[in-house]
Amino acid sequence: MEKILKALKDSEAETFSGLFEFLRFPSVSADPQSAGDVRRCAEWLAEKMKMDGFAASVEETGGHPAVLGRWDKNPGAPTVLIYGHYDVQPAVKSDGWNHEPFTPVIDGEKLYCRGSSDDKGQFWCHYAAAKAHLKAYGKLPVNVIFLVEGEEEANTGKFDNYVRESAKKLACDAVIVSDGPMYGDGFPALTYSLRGLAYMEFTVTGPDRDLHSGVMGGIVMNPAQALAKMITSLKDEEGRIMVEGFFDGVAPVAQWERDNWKKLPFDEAASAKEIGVETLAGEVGYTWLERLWARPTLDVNGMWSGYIGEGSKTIIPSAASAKISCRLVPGQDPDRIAELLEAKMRSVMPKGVTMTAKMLAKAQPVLLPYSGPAVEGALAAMEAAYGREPFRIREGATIPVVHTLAESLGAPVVLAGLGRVSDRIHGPDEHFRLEDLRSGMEFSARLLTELAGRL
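Please render the chain's structure by itself; use the form predicted in complex with another copy of the chain.
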C-alpha cells in the first residue's frame, strides 16, 4: 500500500491537471444548448481513459452519452464497477459565484468549480486511485469498470434503461457509488439506504371561471379553501401522516440502527439556525435522524390558486392546485402510495368541487446490504484512509440510479460519499476540499485492495 500511496502523491500534479481539464467542460445536461459540451466532455473522458491504459467507449443511451471504461487484465479477480456522472447542474457567475463557475481554481483549501464535488471530483478520486495502482504495480488488484453517465442531473430515466439493457456487459461483483456527502463534516460514512419518492399533482376545481367574491361569496365552495382542508387532513397535529395504509410494510428502526445513530452528532439548534428557523419540526416519537432517514415524509412542494399578483382582486378562484411529494422508506412502493394519497384526498374533498390527480415522478426506496464482504471492505478502507471509524448511515434523499444498479446488476452497491454537505453542490461556489480529494483517493486505493482480498 505504501507504494501506491507514494504513487498517488507523486502523481498529484497530473491528477489535478486531469481533473481541471475535466471540470472545464460546461456539461450541463438539463440545458439543450449545452448538448455539444456534454458530448465533448464524454469524448474527452473516453480518450483520457484510453491514454491511461483503459479500454473505453462512448455509449449511446438515447439521451446524453455515458462513458464506459474497463480494465480486465486480472482474470480470476473480482470485478468492481465504479459509477460516477460527468454532467452537472447549470451555473452562471451572476448566480452569486465568486469564481468563474467553469474555471477550476484552488483558493485556500478548496477547489472551486461546478462539478468539483458533484460529481466529477468524487469520480476522479476513484480514477486517480486506479491509476496509482497501475503506476505502482503495473496492474490493478481487481478488474475495474468505470461507468460515468451524463444524464444524472436531467433525470430522464434514459440512463437507467441503458443500465438495464447493458446488464450483461456491466456484470460485476460490487458497485461503488460516490455521489454525495459524508456524514457531517469529516465523519466518513457508508450509506445503506436511500428514500424513494412519490410525487403527485392535485387540482381542485370549483366554478368554471373565477367568480366575483361579492356577488357570489357565501354560496360557493372555494377551491383554495377546499384544497387547504384536504392538505391539512393529511397530517395530524403531531406531524403523523394520516393516510390509511401509508405505513404498511415500513419496518421499525432496528435497535442496532438506533444505537448506531445515537453516536452521531446532531445539533438541533445549529441545524435550525443554519436554515433560518427558530425550531425544527416533525413527527413525534422519533429522533431527528430517524425522521430524516427512516420515516417517510409528506411535503407540499408547490401550491397555487387564484390571484397571486400585487394588490387585491376580489375573486373566488375557479381552481387550486398543489404539488405534493412523499419521501418513501424501504417497504413502501411509490405507485401504491400515490393511490392511497389520492384516495385520501378524494375522501376528504368537500362538496361543490372536483379533483384530478396525476403522478409527476416516482422512485423506489433503496435498502442496500449493510454488511457482507463489499461493505466490510469499504469500511476497512475508510477507517484506514480517514483514521476514524466510519458510521453506517441512511440518507433522506433519493438517487434513482442506485435502485437501478442494484436491481439490474445483482451486485452489492456500496454508497460512499466523499464530499460534504457544505460543498454547496447545485449552488454558487460549489467546491471540493483538497483534504477530501486526497482522503477520497486514498480510500479508493485501499478499497480496491480490500475488495480484491474479500470478494
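Small disclaimer: the values here were computed from a predicted structure and weren't measured. C-alpha atoms forming the largest set that superposes within 1.5 Å between two forms make up the rigid core. Positions refer to the first chain, counted from 1. First, how it differs from the form predicted on its own.
After superposition on the rigid core, the Cα atom of K168 is displaced by less than 2 Å between these two forms. N74 is not among the residues whose C-alpha shifts by 2 Å or more between these two forms once the rigid core is aligned; its shift stays under 2 Å.
Once the cores line up, the CA of A154 ends up less than 2 angstroms apart between these two forms.
Now that we've seen the form predicted in complex with another copy of the chain, could you pull up the form predicted on its own?
Here you get just the chain by itself.
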C-alpha cells in the first residue's frame, strides 16, 4: 500500500489539474440551455479516461448522456462498479458566491467550485485512486467499472431506465457510491439507508384573470389565501404531518439503531448556529437524528402568486402555486404518498377555487445491508485512511439511482460519503476540503485492495 500512497502523493498536481478542468464545465442538467455543456463534459470525461488507460464511451440514455469507463484486465478478480455524477446544480455569482461558481479556486484549505463536493470531487477521489494503482503496479487489484451519470440533479428517470436495460454489461460484485457527507466534521461513516422523495406542484385557480381588490374584494375567494390555508392544514402545531395514511408502513427504529445513534455526537446549538437560526425544529417526540434519518418529512419548497414587484398593485390574483416535497423512509411508496397528499389538499380546498396537481420527481427510499464482505472491506479501508473507527448511519437525503442499482444489479451497494454537511452543496460557495479530497483518495485506494481480498 505504501507504493500506492506514494503514487497518490507524487501525482497530486496532476490530480488537481484534471479535477479543475472537470469542474470548469457548467454541466447543469436541469437547464435546457446547458445541454451542450453537459454533453461536452461527458465527452471530455470519456476522452480523459481513454488517455489514462481505461476503455470508455459516452452512453446515450434518452436524456443527458452517461459516461461508462472500464478496466477489466484482471481475469478471475471481482468487479467493482463505482458510480458518480458529473451534472451539477445551477449557480451564478449573484446567488452569493465569493468566486465565480465555475472557476475552481483554492482558498485556505478548501476548493471552491460548483460540483467540488457534489459530486465531481468525490468521484475524482475514486478515479485518482484507480490511477494510483495503475501507476504503482501497472494493474488494479479488481476489475473496475466507472458509471458516471449526467442527470442526477434533474431526476428524470431516464438514467434509471438505462441502468435497468444495461444490467448485463454493468454486472459486478459490489457497487460503490460516494455522493454525500460523512457524519459531521472528521467523523467518517458508511450509510445504509437513504430517504426517498415525492415532489409535487399544486396550482390553485380562482377567477380567470387578476381582479381589482377594491372593486371585487370581499366577494371572491383569493387563491393565494386559499392555498396558504390548505398548506397550513398539512401539519399540526407540533410538526406532525396530518395526511391520512401518510405513516402507513413506516417501521419503528430498531433498538440496536437507537443504541448506536446515542453514541453519535450531535450538538443542537452548533447545528442551529451553522445554518443561521436560533433553534432547530421538527416533529415532537423524536430525537434529532430520528427526525433526520428515520422519519418522513413534508416541506414547502416554494410558493408564488400575484404581484411581487416593487411598489403596490392592488389585485386579487387569478392563481397561486406551491412546490411541496416529501422525504420518505423505507416502507413508503412515492406514488401512494402523492395520491394521499393530493387527496388531503382537495379535502380542505375551499369553495370558489379549483386545483391541479402534478408529480415533478420521485424516488424510492433505500435500506441497504449494513454488514457483509463489501461493507466490512469499506469499514476497514475507511478506518485506515481516516485514523478512526467509522460510524454506520442513515442519511436524510435522496440518491435516486441507488435503489435502481441495488435492484437491477443484485450486488451490495456501499454508500461512502466523502464530503461534509458544511460543504454547502446546492448553495453558494460550495466547497470540498483538501483534507477530505486527500483522505477520500486514500480511502478509495485502500478500498480496492480490501475488496480484492473479500469479494
